[in-house]
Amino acid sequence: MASVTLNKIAKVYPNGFKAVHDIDFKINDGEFVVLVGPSGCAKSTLLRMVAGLESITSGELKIGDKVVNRAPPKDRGAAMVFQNYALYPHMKVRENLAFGLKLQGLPKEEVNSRVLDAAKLLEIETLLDRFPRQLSGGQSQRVAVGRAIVKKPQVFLFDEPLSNLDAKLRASMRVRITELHQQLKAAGLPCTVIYVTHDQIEAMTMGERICVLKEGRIQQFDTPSMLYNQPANTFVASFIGSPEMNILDAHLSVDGNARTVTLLGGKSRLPESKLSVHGTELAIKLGLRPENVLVNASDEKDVLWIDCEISHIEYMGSEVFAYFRVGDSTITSRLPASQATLVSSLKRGDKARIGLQLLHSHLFDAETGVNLNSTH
């Protein structure tokens, strides 16, 4: 078990392109941390730098108390699970699991013991005599994880390991990997995990903390709850959450202790909890999660009511997503299935009335995108 510390880590390619910009964070012993962001945000590059598969231009990388900037991958105490599993097609599962241990020169008895222990933990004992071509995607993924486990590394590195699986299998395997991390802790073998994904649902359900990246820079490094409820900026607010947060152009006016927000042709006083914003007249972005947009409901306190028209409705089984047009803006509402009758009779172009629950709103600077009420 070991912590992983990145101190002003940067990556500049020979053509001058800077892919990673002075990354600073520490992953604690035994912690499960997810790196998430859109394609091209450098999350996989950062993971490969930790693994030793990509050189570090500047900064210091420590695994435990050891600086490993120039250490070869085999000496870093890390094991990596790749997106394509990278199993040897000519070797059976048993040989795939044992191959790295044999290269280390471990005794045959210990190799066999580690292989059997990993196979039992991952419930793949019956697959040991099969070739990779005889495995399903989920089975191949478990073998790839097993190949990492047998090395007993200090750090596990996962590079989008579920991206090749179908939706149902992805859901079950993310539960399995999370359970595996907990099982290793319970067995006295806690391991530090760095997991890369572009899927924010994977990030939110698996990570104890999540590092949100954009263009090689950290946008926010926090718990799933904090990312969802207190996003540092508009990028995090729109990236985390499905459907994404509604972010609307608005204007904030200050008169003494009163703060009035104007948007979409409506005007309302902000709740007292939003009064930490300073200034007299300010262009802002107002963010609101879809579950905080009411539809054709009765009047409530701290709600700004807006007339609009229906654009589209999606029935998801347990919930309903309703999309409304107000001028050039689209607003999404997320309703539980029990409230489906509120929109069941609505069709595209029908008039509707939505309520924005300002008590749950987020105020962002219109220019920088920074959360004006954030503590970050």
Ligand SMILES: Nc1ncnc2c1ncn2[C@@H]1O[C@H](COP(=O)(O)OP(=O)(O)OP(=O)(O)O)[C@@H](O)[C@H]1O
Second form
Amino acid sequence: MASVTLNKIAKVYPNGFKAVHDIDFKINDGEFVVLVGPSGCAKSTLLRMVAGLESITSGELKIGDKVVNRAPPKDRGAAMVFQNYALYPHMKVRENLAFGLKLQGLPKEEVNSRVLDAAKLLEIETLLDRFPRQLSGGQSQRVAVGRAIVKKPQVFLFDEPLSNLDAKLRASMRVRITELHQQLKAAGLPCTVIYVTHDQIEAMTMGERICVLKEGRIQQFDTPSMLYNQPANTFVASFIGSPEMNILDAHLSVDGNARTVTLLGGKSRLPESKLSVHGTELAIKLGLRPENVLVNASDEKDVLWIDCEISHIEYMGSEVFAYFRVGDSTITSRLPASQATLVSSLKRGDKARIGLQLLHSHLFDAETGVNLNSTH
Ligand SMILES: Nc1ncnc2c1ncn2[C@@H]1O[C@H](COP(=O)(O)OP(=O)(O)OP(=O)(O)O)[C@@H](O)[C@H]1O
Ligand SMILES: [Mg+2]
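Let's see the other form, the form predicted in complex with the named molecule, since the form predicted alone is already up.
What follows is the whole complex; the chain from before opens it.
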């Protein structure tokens, strides 16, 4: 059993800086969880506290049923993979993989069989007699993962392991690591993974659940689809999804069951939703994903049409991102490239008409940024 439980965990560095503020969460045995957030939000600090490489200021950390706040790293059943791989340059791959196990005093046959098993799993058997300097970035990264695997840890800790790789290799390693997690589960050896990244695409594609952090506080801990479809606040809404969600200043009037939204000089009735609002007039932020912004289309129900100017077009291959200017705001629309006639008609500087599909809008408190749909 290797769940990881954080109970009111805080971290104050010796210089007095509070990097982590009373974090609570439980990662289940065998679960793949991603910690994501911008630089400095304390992802590495949290991971290093779990590994035992950083002291815990207050709160309780459990791995399985055991409180491990003061346990040395080697007694925690966790193995960490770092961004810079940290391979020993003077040792061949085989020795890099075996080194930790020899230190533990495991018998030679056991060491050899674990090294071979890991090498097979990661398809690095042919590299065992090379030195790290003779490996590509992706191969080095696989060796670094192998060094964690041979320890048969209950918990894998990854700190931005792919950030030194180019985009293509990053995408294939992403798949490999998630497959590895599933393979181990299928083989009856489930391992818990805590994976740190600042890349929301990596987070969304790899995590069974994702913990979004900002300045040492959890913003939302949820499945990828919940983060995308029901973001807890404007921070999560803009962090998850690419291109970013459009977030516009708006005004909401509530009159009995009728709700009217005013934004960008337009006004429209809002479709039925489970809004929890107090007061009859309030300032809000209205969020709309780029895929919910129509361009020059025919009228549809629950759409607010706005006249604007095309400021920029980006061709991405299978889709097109179009940017529109309305007063001081920029609104992004994402269009499938299959709408070829429409796409080819869009020219920078031309006038256009965009349709905001209000049925898909997210409403946030203007001051706190909290989602006003009461599902949280
Ligand atoms: N030894 C330290 N002493 C004081 N403050 C520190 C120390 N180490 C980290 N910090 C601060 O704690 C905060 C969290 O740092 P941390 O390295 O955990 O962030 P991160 O989310 O991993 O960022 P990145 O994405 O850049 O790796 C930052 O504001 C950082 O400056
Ligand atoms: Mg970090």
